[in-house]
Amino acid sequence: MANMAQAIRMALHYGEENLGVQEIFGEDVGPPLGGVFTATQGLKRAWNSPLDERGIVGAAIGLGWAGSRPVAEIQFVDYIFNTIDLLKLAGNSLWCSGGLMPCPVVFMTPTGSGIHGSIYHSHSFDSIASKIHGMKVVCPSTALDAYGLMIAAIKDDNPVLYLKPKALLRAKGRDLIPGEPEDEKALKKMIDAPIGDRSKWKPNWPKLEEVEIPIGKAKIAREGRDATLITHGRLAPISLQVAEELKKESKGDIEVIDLRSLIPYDWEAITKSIRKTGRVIFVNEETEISNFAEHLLRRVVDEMFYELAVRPKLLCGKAVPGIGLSPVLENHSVPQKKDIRMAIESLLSEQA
C-alpha cells in the first residue's frame, strides 16, 4: 500500500498528466530532493522556487488568475504566516470580482506536531485556515483520502489550502489506490528516487485511475452508537484507533467521524451522527483559544441542544506559544492516545 507522501505524489501525477496541471513549485519542491517529505518526486513539472513564502504564493495567484491551475508548496504550514495577507486576496478574488476571476490554486503545506520540531516545525493552522474565507480547507488522514482530496483540489475553481499531516506522511494505506500495485516494494522502485546519484532516474508511474473524493464530504470511519467524536487529520487514526479499543474491552461504541474537509464542513454528517448518538466529543490538535472545533461546539450547542443527553465536549491542544522540542513537552501540549481515552470515557460516564 502507498503511503500519504506516494498518495499525493502519485495525485499530482495524475493532474500533470491529465488535468492541466503545468507548475508544480515550492522550496525544494523539484530535482533533487522532490520535496522535504518527498511528495513531489518524479515529477515533470516540479521545479524549485527561491525560499521566500511570499514569492511563492503571489506568483501561485498570478497563475492562477491567468488560467493555469498550480500546486505550490509551503515546505512547512510553520512558514506560512506572513503570507496570510496574499492568502486572502485569492480567497476573495471570485467573490469581490462578481465570478469573473476564479484562482485555482492548490496550496499545499505540511501542517501539524508529531514530528518533534519544536516551534518552526510542529504548528498546526486549522483555526486561521478556516477564517480566510473563500479558500476551502482540507486535510487527509488517510493515503486514498490524500489521493482523492488532491484530485479534487487540482479540479476546482476556487483556492483549496491543503493541509497534509506531517506525521501521516510515511503512514501505510489501508486501501489501494487504483492503479497502483498491491506489493509495496513494488511501487517503491517504481516511483522512489534511490538513495545518491539521481541526475539519471526517472520514474515509472502505474496507470493511475481519477478518484475525487468531494470537497465538504466527511467520511464516517467507525459507525457507533454511545458517542460521537469528531476530528480530522492526524489524530483521526488514533482516535479510530481508541474507539476499537473501547469496543473490545466492552466499554462503548464510539462513532468516529473524520471531517476531511474544515471549509467547507460536513454538517449534515455531524448532525446525523449526533442525533443518534446524544454525546459528542470534538478533537483535534489546535490550541483551545479560537479553536475551530469552538465554532462546530457552538453551532451543536445553538442547534441540536436539546438532542443532546450530556454537554458537548472539546480535547485540543493546551494555549501555549509554541511547541516545545522535548517529546515530553510535545506529549504535554497536545492531544496523545492517553488522552482522547480519558475523555471519552469521561463523557460516557457523564450521567444523562
Contents of the next structure:
Amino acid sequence: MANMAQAIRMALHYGEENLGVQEIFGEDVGPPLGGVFTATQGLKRAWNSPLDERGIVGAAIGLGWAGSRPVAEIQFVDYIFNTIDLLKLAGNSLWCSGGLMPCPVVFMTPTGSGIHGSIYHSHSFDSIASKIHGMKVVCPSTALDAYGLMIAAIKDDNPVLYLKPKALLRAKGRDLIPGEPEDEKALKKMIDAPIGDRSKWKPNWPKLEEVEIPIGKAKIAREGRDATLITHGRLAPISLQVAEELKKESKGDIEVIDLRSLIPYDWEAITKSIRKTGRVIFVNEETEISNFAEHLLRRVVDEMFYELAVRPKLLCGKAVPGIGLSPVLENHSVPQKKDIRMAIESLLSEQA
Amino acid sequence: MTGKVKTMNRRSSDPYESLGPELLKKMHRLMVLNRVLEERLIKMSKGGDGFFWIGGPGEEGFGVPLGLQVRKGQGNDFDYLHLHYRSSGIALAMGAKPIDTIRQMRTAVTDPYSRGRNFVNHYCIPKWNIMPVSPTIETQYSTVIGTAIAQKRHGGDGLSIVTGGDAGTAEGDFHSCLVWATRPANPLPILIVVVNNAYGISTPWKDQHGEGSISNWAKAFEGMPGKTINGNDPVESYRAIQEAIEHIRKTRGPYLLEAKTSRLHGHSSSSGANRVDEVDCIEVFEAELKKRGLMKTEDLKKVWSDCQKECDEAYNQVKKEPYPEPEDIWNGVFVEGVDKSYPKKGGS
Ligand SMILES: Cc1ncc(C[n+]2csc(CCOP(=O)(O)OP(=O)(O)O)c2C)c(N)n1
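Show the form predicted together with its partner chain, please, because up to now only the form predicted on its own has appeared in this conversation.
Below: every chain and molecule of the assembly, starting with the one above.
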C-alpha cells in the first residue's frame, strides 16, 4: 500500500503522462531531492525553482493562463503567507476579467502540526485559504483520497490549493490505488529513489489507472446514529479511531464526515447527517477566531436551528501566535486524541 | 506587423528615414487617438461618468511603438503581454477599440475586459495574449515568468512582455522577474520594460532609489542587456524595442529596457488629473514631422479631429448601454458557476 507521499507522486506521474501537466516545480522539488517529503521524486516534469514563493506562485499563474496545467509547490504552508495577493490573483482572474481568463493551477503544500515542527512548520492555512474566493481548497486524509483528489485538482479549470497534512504523508493507506502492486516493498523498489547517488536512477512506474475524487464531495468515513463529527486532514484518522473506541465501549455511535474539500464544501452531506443525528461537532487544527468551521457552525445555526437536539460544537486550535516546540506546548495548542474524545463525550452527554 | 510597412528602410542611419513615412504617420495617428481617448476618460471621471481614472497620457511615444511590434495572437507562438494601467497606447496600437475602454470607464456591462468590474485601462484580451491587468503594483512581473516558461517549453520564438512603473521596481516581484529570467538552468524570453516617469504617486524616484538608472540592474545578471532610452521619442523607442525584441527572439533570453517618459496628467484622478508642464511627446513628434515635410499643419489637424470624432461617437454610444445586473456578481466565481448550496445570502 502506498503512503500518502507516494500516492501524490503517482497522481502527479499520471498527470504528466495523461492530463497535460507540463511543469511541476518549487523549492527542492526536482532532482536530486524530489521534494522535502519526496512527493515529486522521479517525475519527468519536476524541477527546482529559486527560493522564492512569490515567483513560484506568479510563475504558476502565468503557466495556468498559458494552458500548461502546472503543479507548483510551496515547501511548507508556513511560507505561503507572503504570496497571498498572488493567490488572490489566481482566485480572481476569472472573475475580474468578466469570465474571460480562467487560471487552472494546482498549488500544493504541506500543512498542519504533528511533526514537532515548532512555530514555522506547524501552521494551518485552511481559514485564510477559504477566504480567497474563486480558489478551491482540498485536503485529503488517506492515500487513495490524496491520489484521486490530486487528479481532480489537475483536471479542474479553477485554481486549487491542495493541502497535504504533513503528519500523514508517510502514513500508509488501506486501499489499493488501482495499478499499484499489493506489496509495499515492491512499490518502494519501483518508485522510491535510492539513498546515495541518484544520478542514474529512474523510477519504474506501475501502470496506474485514473481515480477521481470529485472536488466538493465529502466522505462518510464512518456511519453512525448518535452524533456527527465533521473534520478533515490530520484529525480525520484520529477522530475515526475515537469513534471506533466509543462504539466498542458502547458509549455512542458517531458518524464521521471527512470533508476532503473545504471550498466548495459538501453542504448536502453536512445537513443530511445532522438531520439524522441532531448533534454535531466540528473538529480541526486551525486556530479559533474566524476558524473556517466557525462559518459552517453559523450556517448550521442559521439553517438548521430547529433540527438541532443540542448546542453545536467546535474543537479547534488555540488562538495563539504559534505552536511551540515543546510537546507540552504543542499538545496544549492543537486538539489531541483525548481532547476529541472528551469533546464528543460532552456532546453526547448533553440532555436534548 | 512591421514587415507590412513597405517603405521602411532599416539600413538608413537616420532613424526617421529608417522607419519610413507610412509607419511614422501610423504611429502619429495612434498616439493622437490614444491622447484623445485619455482626455475623454478624464472628462468622464470628472463629470461623474464613471469613477477613478488612471491611464497613459504622456506615454504614447513608447506604448504605441511597442504595441505595433507585438506578434499578435493567442497561444505560445505569439507574444504575451503582462501590462500595467498606463498601457492604453499598447492596446490601441494592437487594434483595441477606444469604445471598449470607454465602456470600461463607464462600468457598462458591455465592457469586454471586465464587465464593469475593474478600473479603466485594465485590459484583458485573451485572443491577443493580453493577460488580465491587475491594480496590484508589480504582480505582473511575477506572472510573466509563467508565460515565458510555457513559451520556452513550447519552442519557437514567441516572447513575453511585461511593463510597469519605476516606483514599483522596489517590490520583490521585480527582483523575482530578474532572477527567474536569468536562471542558468532556463533563461527566459522576457522583454522586461520599466516606464520611468520619475514618480510613484507623489514620491520622487530619486529620493528612494540609489541604483542610478533602473537598467543598471542588468549589470548584476550575466548575459542580460539593459538599456535606458528616451521614451518621449517614438522613433528612438521604436528602434530600441525592435532591437530588444530581435535579441530576445534570437537568444531566448531576457532584455531589460527602461523608458523615461512624462506623466502629463499626474498620477490619476485622485490627484486631480490636471495637465502638468512636462515634455509632450506628441508635440515634439509633430514638430519633427512638419520639419521633415512629412505632414502639414492641416494633415495634423485632420488627424486630431478624426480621432476626436471617433471618441465622441463612441462615448455617445456607450451612454446608451446598460450597467451590469446585480446577479452578475455570481458570474466568474468558478468556471462552472457556483453550486446551489454555495452560500449566497451574505449572512443569515
Ligand atoms: C502593491 C500595491 N501597493 C500600492 C498600490 C497603490 N499605488 C497605485 S499606483 C502607485 C504608484 C506606482 O508608481 P510607479 O510604479 O512608478 O508607476 P506609475 O503609476 O508612476 O506609472 C501606488 C503606490 C498598489 N496599487 N499596489
